[in-house]
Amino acid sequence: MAINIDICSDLGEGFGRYKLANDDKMLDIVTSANLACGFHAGDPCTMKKMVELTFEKGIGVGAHPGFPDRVGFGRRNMDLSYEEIYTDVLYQIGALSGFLQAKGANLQHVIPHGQLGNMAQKNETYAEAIINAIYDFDPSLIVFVQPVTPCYLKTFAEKKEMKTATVIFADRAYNDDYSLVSRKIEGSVITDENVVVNRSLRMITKNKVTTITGKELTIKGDTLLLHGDTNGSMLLAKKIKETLIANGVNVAPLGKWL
């Protein structure tokens, strides 16, 4: 049975006259992208350019909706409510979704973006606003979910009966109970190209990765994430999709074999 993998990353992520990564070239590798929608990064008109890049190159499109907080790129923790956490989430997707309307596309899926997302997957309170928010929405977007078990975006997500996507992540590396290493911490961020590319082959091909502390777990993904603003993203993107494809692997949008 052939193995299907999306290859996805976060872009859309500059603002005004600042560019983070070379979001044009990441278009051509990549299978989805998960496009910020103006909290965390991102503004109208680099949604409306990447909408209409995505647009041209048939790539899934997914919301990035992340915590109010451009200074710390929202990868600080944010106390925020229920209702805050709802009413941001739906503001951020309605915006994104404005721009694909225009162009007569629609969202394939919803990925948080940073530490709203991390928190989710833990935090009852944030994972179901955030559930709720899309549900309301669209109850047929995929949420994106990660495999820390328990997972409560994921809960909430199956409880509404709608559709979710594991995503593992090429160049994070992982605790021993799947959560994502600390940006804080030394090694969080996996750099050497060729330990990125085969780690990431073993994780689709083998279901196995090796945790920070050199722990053997099992993992399976539907959705492979490489960060745009890594250094050398997109020669590291094009080379991880080549290895898959020479593996045998089918890479492919979600929304075509999800």
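Positions refer to the first chain, counted from 1. Take the two forms, superpose them, and find the largest set of C-alpha atoms that agree within 1.5 Å; that set is the rigid core. Keep in mind that this is a model prediction, so the values were computed, not measured. What changes on going to the form predicted together with a further copy of the same chain:
- Annotation: Cα of K57 displaced by less than 2 Å between the two forms, core superposition.
- With a cut-off of 2 Å and the rigid core superposed, E216 has a Cα displacement that reaches or exceeds the cut-off between the two forms.
- Relative to the superposed rigid core, the position of the CA of D192 differs between the two forms by 2 Å or more.
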Second form
Number of protein chains: 4
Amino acid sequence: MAINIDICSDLGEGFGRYKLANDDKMLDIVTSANLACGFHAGDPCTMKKMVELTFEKGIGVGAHPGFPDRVGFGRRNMDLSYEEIYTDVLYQIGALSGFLQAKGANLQHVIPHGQLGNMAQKNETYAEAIINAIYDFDPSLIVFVQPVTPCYLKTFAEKKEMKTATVIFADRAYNDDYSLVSRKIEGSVITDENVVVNRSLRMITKNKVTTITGKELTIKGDTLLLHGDTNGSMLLAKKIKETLIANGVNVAPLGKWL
Amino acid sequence: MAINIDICSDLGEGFGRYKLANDDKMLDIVTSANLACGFHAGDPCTMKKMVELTFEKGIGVGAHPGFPDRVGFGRRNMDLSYEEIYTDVLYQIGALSGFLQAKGANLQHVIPHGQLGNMAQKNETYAEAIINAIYDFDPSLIVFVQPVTPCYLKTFAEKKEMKTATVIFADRAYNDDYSLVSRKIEGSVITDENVVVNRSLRMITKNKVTTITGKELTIKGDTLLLHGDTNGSMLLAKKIKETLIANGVNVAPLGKWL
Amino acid sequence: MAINIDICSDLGEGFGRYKLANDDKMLDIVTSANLACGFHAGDPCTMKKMVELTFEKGIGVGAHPGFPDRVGFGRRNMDLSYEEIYTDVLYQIGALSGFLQAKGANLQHVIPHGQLGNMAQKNETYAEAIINAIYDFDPSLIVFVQPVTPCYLKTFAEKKEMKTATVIFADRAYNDDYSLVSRKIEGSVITDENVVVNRSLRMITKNKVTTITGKELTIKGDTLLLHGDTNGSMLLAKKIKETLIANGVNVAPLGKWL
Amino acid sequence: MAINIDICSDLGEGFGRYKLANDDKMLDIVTSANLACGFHAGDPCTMKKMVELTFEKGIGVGAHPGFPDRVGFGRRNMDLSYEEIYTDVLYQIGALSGFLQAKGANLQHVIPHGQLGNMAQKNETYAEAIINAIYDFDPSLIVFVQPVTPCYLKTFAEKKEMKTATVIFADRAYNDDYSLVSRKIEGSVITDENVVVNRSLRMITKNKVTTITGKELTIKGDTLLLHGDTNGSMLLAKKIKETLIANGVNVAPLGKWL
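For comparison with the form predicted on its own, would you give the structure of this protein in the form predicted together with a further copy of the same chain?
Now the complete complex, all chains and molecules, led by this one.
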């Protein structure tokens, strides 16, 4: 039986006249798209365009809600209450779903963005608020989690018996506890393309990854997160996908096989 | 057979620490609520609270989308493209619907706010963009229109065979063409409470209204718009409702009888 | 020699159609005004109006910069860098000063708002960034500080040899370390009007205050912070001012005597 | 005596993580910079950085205030009152000036952005509000105007006896009335680099330009507006500057010679 993997990317993160990633080109590579919903990035015109393109290409759509902090791109921590997080997430999921509903399509997953995503792993209040918002909207949605422990987002998703998908990173080094090595530390981002490609293939086909300390960890990912903000990253993304396919991996949207 | 009327009000127009109307008290009077969706007013916490209260009280919920201009409260004209209006409206309807969906409830109607609402009557591009956004989201939604001619919002709603509901005003004087007398003109707002009550009753039970020039017009309203921003307006709203009921009118949400 | 005291209040905290305090009436009581600068609250029209009124009435004007979080009214902590705090504060001071410059007037003081103000006391990075922004704009500006230890805002202001003014609160209970008793604890806000008036008078004329544990502290305030968000608070503010004057205290803007 | 010309560009128009022009490289070409002030684009960190760089390089700084419409980049018309325009402009000028004051520098000029700039030419209310805001802030500031008739911004600036500087465009075709040919019309943007260079040189050294209809017009510009949003435009800008210098033109900030 073929191994399944989803390839996803954070897309639709422009705002008005501003653009970030090469959204159009990345949509030819990914099988799922994490779409910004207007708080940390994204605007209604961009959201509509991205939803239409994902629809045409059969790409799974995820909501990528963030903190209400556009100038900080949702990357600065904000001390919000349970109620504020619950409602900010529900508002953003609803807004994106409006565009999907207009196309007769459905949301596939939710992945909290930036600092909201980081807090979702380690803070119980944030995690519970996010899960309850997703669950109340649609309990069949897939929640993206990370393999670290604790990952409260996963804990609360499982309590509600919701589906989760584990995100793995192609070019980021892991610590021994499955957390990502901080970008401030040398070696946190793997730059050798061949290493990135082989490492991705090994994680997906062998379920193994070597940490920054040299330890071997078992890792089981459902979706591989790639970036498209530079031409180099896009070519690399393409190469990773081709290598996976050449090795018999079934690269397809999560919603089709999870 | 009893005459049916809906009573609605613009609610949930606070923002963060700011409040406008006595939302809680007005919810004991109205049968439908026009809820701000976060662009001209409203925020996720307020939207959730309002949706929960309308749910408890059996009140019909309408989306009240506005221009993306919070400091101007959506009252200043903005020159937007078809695409910008379509997506701004769809985004706002979707966001509000998220809160309804989380309660297992459905949206009843849409009424564009302020200057977006004014433009929806007289500008074909604005009207078509708004109607297409509503239709694409859910063709069974009721569109609030005014009895003026032309009212392009009505024209495009009818082209799509959507339900429309005519809004009538209790305390605003009409011109001979069914438009509202500008607030800059003396007599535009009727301040004598008894006149307002009797005028409302007459519009609803006799389908007649006297314009500012003294002309008699036939008027057939489906929903009576009331305000709750002062204690006086709230008491008046209560009195109007009681008078209608005492005269055998069936005051109930549009969704129940239209 | 008469004892001097300034009376200040947080004003101009409306936004667009929204109003908070009875700004106009409070301007007949205070001798200094802490004016919102557009980030947590305030908008250009409100700022101009407030500056004109303070100019007419001879009131000292302070900038009241806050976090870029309007929906949270600047009351939610945000994790910003030194550079972000420095530039957010400088931007806001400059914007308010534009309105003063247009009237031929000068800024008197700066008092950081809400959670930015709280952080300014206990976080060195925040305090240093705020002080450097104020100093670089105009080293003669007065910095409002609180009598707690540590108060890093005071530490950095003194390093730069800037003038500071100690804020005291009429109706808030103090802990033994001069910090304010948390609003979550009973007795944190003193509601008996006579107590508030006599306590204010005693702090100002005798430099003594009784803490929530009953301990006597020496306290030397330069400006008494009052609120104007309810009719009751406004009448109380008036009574406090009248009592101070009746007891020979010279109630005047800081800039005139500090 | 040498002919003087200023070269300017719209810079600092990024926002948070978003960037537009190659600001750093353009600062090696221009002699004046039109800096966004946070409404249509720009943020406090970007503003500080741009002000520091202009200071180091001896570049004249202009405020480039726009409509409060970030998602529309200030390019969509908004129907604002005199008071709203006056205060929006004054707020933005003050905010930018804060960064200049912190460096001991002064503002050189003001050029309204996008649709605010268009309206400033043809709408008397907008023009008067902008001029009064600039004048009240600092009557010695230079106002950028266009050679069209009427240009109400120029009319009101002259009434106040303020200095104006005429902006000319290197790569935009002119109509016979000195207005710019609409971008919707073929030939509106001149793409042949040699034509652009020679046309710029001729406008500046001979005060002549050929309109889109072939008519010869006399044109006297004080500042040549160039763009830096692509690598091509930047190379072209460099070539124009070098050609002007090679032909004996004195390319220097307006404030030095106007």
